[in-house]
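As structure tokens, one chain now follows by itself in the form predicted alone.
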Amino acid sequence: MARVPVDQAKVDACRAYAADVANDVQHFIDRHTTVGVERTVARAYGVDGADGEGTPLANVLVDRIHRAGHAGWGVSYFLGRALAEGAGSIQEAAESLAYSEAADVEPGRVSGAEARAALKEATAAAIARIDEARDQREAFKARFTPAPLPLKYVIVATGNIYDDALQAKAARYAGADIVAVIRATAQSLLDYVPEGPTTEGFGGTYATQENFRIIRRAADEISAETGNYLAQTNYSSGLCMSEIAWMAAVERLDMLLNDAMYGILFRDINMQRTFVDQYFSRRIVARSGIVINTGEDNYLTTADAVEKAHTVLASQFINEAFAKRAGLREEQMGLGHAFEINPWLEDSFLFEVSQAQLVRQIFDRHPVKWMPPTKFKTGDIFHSHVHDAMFNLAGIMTGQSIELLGMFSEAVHTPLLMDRYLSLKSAKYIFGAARHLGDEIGQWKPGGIVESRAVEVLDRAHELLEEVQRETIWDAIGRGAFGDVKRTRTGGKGYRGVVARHEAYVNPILDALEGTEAP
């Protein structure tokens, strides 16, 4: 494809104002927890079951060291000192915890480094649970011939995990590379994960570890049949952000929807119990080898994609920085952007072209998931199908990595199979037809619409990285820099739930995957 002209420094400059933003989160990350990770901590260890209104033992445990102000001291101090003073498993120490008035939460009688020595074992045993479904994984996707590029990535979402299972074989049959089980409506909101395998949702289906199992072994089963891998995704965002994360991994997920800031521009979930989430869920991610897929295609349904389309490549770089820091590779950024200029604009497909190429060289390692249009959708399906072939033909032309197709019954009801086969159908037609499309583009006519507009773009997401590594991201989401969503620091659900670390704190989890393991 015909390159677009890119100022390398202005690219190096970017990344530093970037890394910068992120350093700066990472001092916040650095000293504090939520109870999202240790609840994340504790499940790593193996507490497990819920009461008998569903509750989550890692909740109630987690939640009454909450209770007592000691949540600074991680739950792994707790759960580490009653396995010093003899609690037979992790698991009987989590119920006494969590359950029995006589059970002592208050810090004290064992160190920090006696807790963490009791841990040893299951700590070596926690990571290994990761490693081993990583292993188990990439063996089986290597008996398949990897599929070519952009992948083709549906979505099913009936409420019922058994129905999706069956419909994510049918979209397997029908072409598709990934499929993603969209979670039920604000189950981002939930400060709990609910257990076991779930048959009613509004708007997509609970994201449980047993609905993982279950998606995972339809999609090897269909994968085996047609000769074929189909990757499954879900969505590590929210309250529950790392929890799900670990759920994925030990569950051999391929790729997670996972954004530094989707949950507090969108969901309004406080931004400092995002940031720690996300940098926990990360770790998780990175040492898992999952795909993350970043929200940048959110930004486009709330603000305007042709004056914001340089804050989709700010928050790109954003993202970059804090996966970085979390120890993914650039193969695991999965950075998302979209396809939502408004289509009666005129040349608004050379905008489209031109920012799907500047993003494709900037993060030229990087996995690019682009979005369809959906913001100017319109009970026309007729006229969808065309806007999605747009679409499709500017991903193919620009080498895009993953493409969530579009479907024509967007802005209708929630797709049925039909509307899935004929969204593939026509992705597998316009992939083909012109595959090599980009190859025969050698130059865009020099300082003209595509060319300009790649120039414009990177000026602008410039000029806000320095405003923003200026006055931190803090006050950049505050005054609205993204999204044109404000959010403040200490509002949004979830603060209460962000606890500074006491200077014993302990997390044996965290210190593996960070490899700062103490002697």
Given for the second form:
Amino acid sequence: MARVPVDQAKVDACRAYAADVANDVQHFIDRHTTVGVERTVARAYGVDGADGEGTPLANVLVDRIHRAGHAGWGVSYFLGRALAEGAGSIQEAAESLAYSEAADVEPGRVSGAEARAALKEATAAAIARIDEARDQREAFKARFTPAPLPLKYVIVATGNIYDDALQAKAARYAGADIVAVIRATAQSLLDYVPEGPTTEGFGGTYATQENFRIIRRAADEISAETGNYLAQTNYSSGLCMSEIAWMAAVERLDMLLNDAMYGILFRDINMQRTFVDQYFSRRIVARSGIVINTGEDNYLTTADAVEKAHTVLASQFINEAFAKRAGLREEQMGLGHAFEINPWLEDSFLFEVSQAQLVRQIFDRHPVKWMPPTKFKTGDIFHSHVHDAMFNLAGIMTGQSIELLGMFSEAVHTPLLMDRYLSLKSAKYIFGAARHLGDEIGQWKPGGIVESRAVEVLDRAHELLEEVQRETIWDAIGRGAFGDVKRTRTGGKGYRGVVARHEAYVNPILDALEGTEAP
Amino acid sequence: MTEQRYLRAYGDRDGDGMVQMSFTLGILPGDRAREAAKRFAEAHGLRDPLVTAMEQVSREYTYFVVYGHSPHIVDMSDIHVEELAAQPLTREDVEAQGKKLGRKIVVVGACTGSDAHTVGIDAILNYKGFAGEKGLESYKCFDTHNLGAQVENEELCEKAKALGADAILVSQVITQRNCHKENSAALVEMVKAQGFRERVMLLLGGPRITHGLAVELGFDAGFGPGTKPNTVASYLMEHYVGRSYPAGSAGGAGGAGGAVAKGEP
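For the form predicted in complex with the partner chain instead of the form predicted alone, what are the coordinates?
Let's see the whole complex now, leading with the same chain.
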């Protein structure tokens, strides 16, 4: 690879600042839970189903405990107590606690330790379910030759899960390695996960456990047919971050978009809520071997990609620190960045290559995720295709791990069958034609545009991290340090679902996940 | 340049009517498929279509590129489209008019409903703007409030009233199954029902928005792809200073959508 100069001492200092930032947040996380975390725990224990109006049992159950003011004990306490007092099953206990007028949601009679002990078997079964799904996925994947990097990632977004399945298969046929099924645009703001297969939604259809199964089945079929594995990804973000992570883990997804910073800045999710949710979701992800994708690329859609490139790098250090605290290995951290510089700026391509190479070198074990141009895309599809070609060239030159392929119809509509085909064809051509370009170049002109840019971006990321460490992430976000978007600590959606843990808080699933090394 | 009255697609030589189209059909490549693509193009009126690409894109579908001669002619004397973007005031003129007005024009903008795509509203409103064109926030004559994404109509109305908005800008990017139309029309109804329609300008923008569509939905104006902040600034200022917009007449080159440049409104 044509390397750029990286001052290792500066990188180490960045990691140290990021560690402080993450430790501060972790201190908060360890003293709180959320309705989202508790619903995830309930689901992990097998609490299943929804009422006639489609409200999941997990929601009714947790909301009832929360309304009574006792969510800080953890839903596990109430489920465990019911078992200790003779309930036939967790499902039965959950239904009774949720729907029965006579159900007691006041703590008492049974201690936290006793409730925990009653859940011992169920906890082991919940963890085993994640492990089995992971082993099954890895065994199936092992039948195929790994695809060369960058992995070609495309989206399907028809709004109907059955069309999505068809388009996913077509994408693999045309050479895709990863398919993302886009969710309905407002799902991140729903405080429940819809049930069953869905055939509607704007900009995509819902993430549901059944929809995950439908796409997994299609992906497995086409993998077997074509002899190359098709990976599946979805979105563990928004108000149901950890519930989706659990569903993805047990339904054998390969990747998840998972980034609290993204939710805070771009979906106005409350920061306390989503940091707590993110931690639990990443604990599940760590156990399941799923690769996360973070959303730093989005900063460059609202802020300028030259001026604010360093905010992406700074945020990647912070995201890495959060991920480490949740037990993720570097190989599971698909840190995000993007090709979003104004294409008409002179030497824009050199800046892009420089930034991409810098991220590649600093996060050398991480499957970094490289995002295509979107901000400067217009309805001129022919020019758009050229723009994407430059993105592909930068991607192969700098050895990116995962490339979300640009679509020439980016500013027009969600990708059509032929749009995706042409995008994959172009990537195949450029990845092949320039496979060893980076190696051959070896070194950039010393002190030239590419080198100087890399030095500048790292320097500025270092400065920013120093500031964020001093002021804390809460206040840094408050002043618009990332993506030029400002959010407050108690503002945004989902704040009411944040609860301080009671000293007797019971969450054996989290304990089990925290007690294990990453697989 | 004087406008031609009759327009035909122009490729290499005057009157050749040359156009290109691409599409997929549910058939696998072959001679029958090639003939199918040719007939498909002919059915669209293309003469002597040439199928230049035929490639299988999935187990069931094939992608085609076809060139052909279109015999169709557009008579420009039949076109009556208001040209909002024809001759916007310059930034200096907008500011000068603003001084005359003697107060700031209060502008409230949002992506409404489930729409999370702020790129358009940000490009028009935020100081930074887009591609070197600074947004309304950078003008002294506007008091700008960008409420961001996924704002419900109720909340938008409430904020607009609280801020004493002179204009509400709505951006709608997601257009699947016409959700942008329903949502925008609902806002107009709400503003009317709450009794402040007469006091506020309603502007709609987005990649699939035209001035005609916006007016049809009950807005005062619509701005399509490529709209620059200055066009919107100019439009608002001219409305409030009470000068009529320079007559665009039936002229101009672009038709619906106005000046096509970079960016989405």
